[in-house]
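A single chain, nothing else alongside it, follows as structure tokens in the form predicted alone.
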Amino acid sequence: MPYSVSPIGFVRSCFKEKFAIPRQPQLAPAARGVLELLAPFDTGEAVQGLEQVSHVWLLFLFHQALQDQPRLKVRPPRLGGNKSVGVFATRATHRPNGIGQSVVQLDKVEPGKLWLSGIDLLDGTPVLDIKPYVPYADSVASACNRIADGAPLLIEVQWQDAALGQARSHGLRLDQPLVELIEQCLAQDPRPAYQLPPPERRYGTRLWDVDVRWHYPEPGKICVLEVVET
């Protein structure tokens, strides 16, 4: 039997862009959002109570992945995107239902809006769903994955010094910590890890409303060009 379901709410994000998100929640703590809560969840009552949490599980669609056909195995990028595992093994976005599901901070509540940290949602996201995050509940201490046993390895970012000052200056207008955001995303490696770019090669994402510019000086480092609003 086919089931429906509407969003509840709508995701206003830094990350304007698919690439460059973080591939996971909370690896990115400055990337920020709002949560713009549709009627009838727009009033206080919806969100009473929710002052008293840190952090909510966000159910949400991955709205620019959907697809007709559902895949039975991916290529996630943390195995170098070029080795296939089934779906359910994975958190990819190309999945049965488009569903996801990330664990974010929860830094203020207001009326019809929830302000985020951490996120890894792309602009205009639709919500499903808000949860509470319950540490005793959510939190196994014994829990393993061996296909993501840790954190990814961060590699060095340098920058060119106009760049640098470009971004603090869009930083203080967005009063937003865009040079961290930048910091990083980009110390996670966004490109995908089969590839070997040269130097001349450019890379680029937005973040709010800038242009990031980058590229890969050597292999294991980034330094970022440019910094400019779109």
Ligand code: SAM
Given for the second form:
Amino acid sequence: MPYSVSPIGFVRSCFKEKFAIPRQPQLAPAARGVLELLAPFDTGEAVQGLEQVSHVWLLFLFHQALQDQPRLKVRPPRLGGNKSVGVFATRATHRPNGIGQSVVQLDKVEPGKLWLSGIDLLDGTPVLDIKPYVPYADSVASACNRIADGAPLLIEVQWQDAALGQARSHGLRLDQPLVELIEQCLAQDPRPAYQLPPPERRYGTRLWDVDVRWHYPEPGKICVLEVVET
Ligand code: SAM
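Condition change, the form predicted alone to the form predicted in complex with S-adenosylmethionine (SAM):
Shown next: the complete complex, the earlier chain at its head.
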């Protein structure tokens, strides 16, 4: 029997496209956004008390990955993209009902608006529910996951001088930690594992209102080439 749900709000995020969004929350603390609540949740009443909470769970829709036919097996990037496992053993975006969940830092609460950081959500993501993180219940000291047993290994991020200057000045203009955001996201190595990046190949993504371009001067190293307003 189908049940229907409707968004309680939408996230305005630094991530304007899927490529280079970290694969989980907390991996890029400089990734910020605002959850804008819809009526009747926008008056302040529904978030009253939330200022006592440092982190929240967001339940949301992977609105840019919704599919009619649910996949039973997926190939997580974590396993190199060439090994398949059951969808319920992963946090893949293509899943039955397309529901995602992320623990994010709650920086500020205003009527109708929650200011968030450490997010892994695309701009425009519809949010279905917000729940306070409850450390004694949500943090399991004995937990293990042999598929994803630790945060991804980081790679070195270098800058061309001009690109660093551009990122600093756009960061000041936007009043956002843009240099940190770029470094934290690119250090996760967003490239699909099966792609061997020749140095002449350019990669790019959009953060806030800037295009960020980079390449791999050698395997395991990223160099940021330019950061320009879109
Ligand atoms: N933390 C969540 C979870 O475990 O359910 C998301 C994990 S999922 C592996 C993270 C990826 O989802 C990001 O790297 C991004 O590419 C993608 N993503 C984020 N928001 C999305 C959206 N609204 N629609 C489709 N894909 C999205």
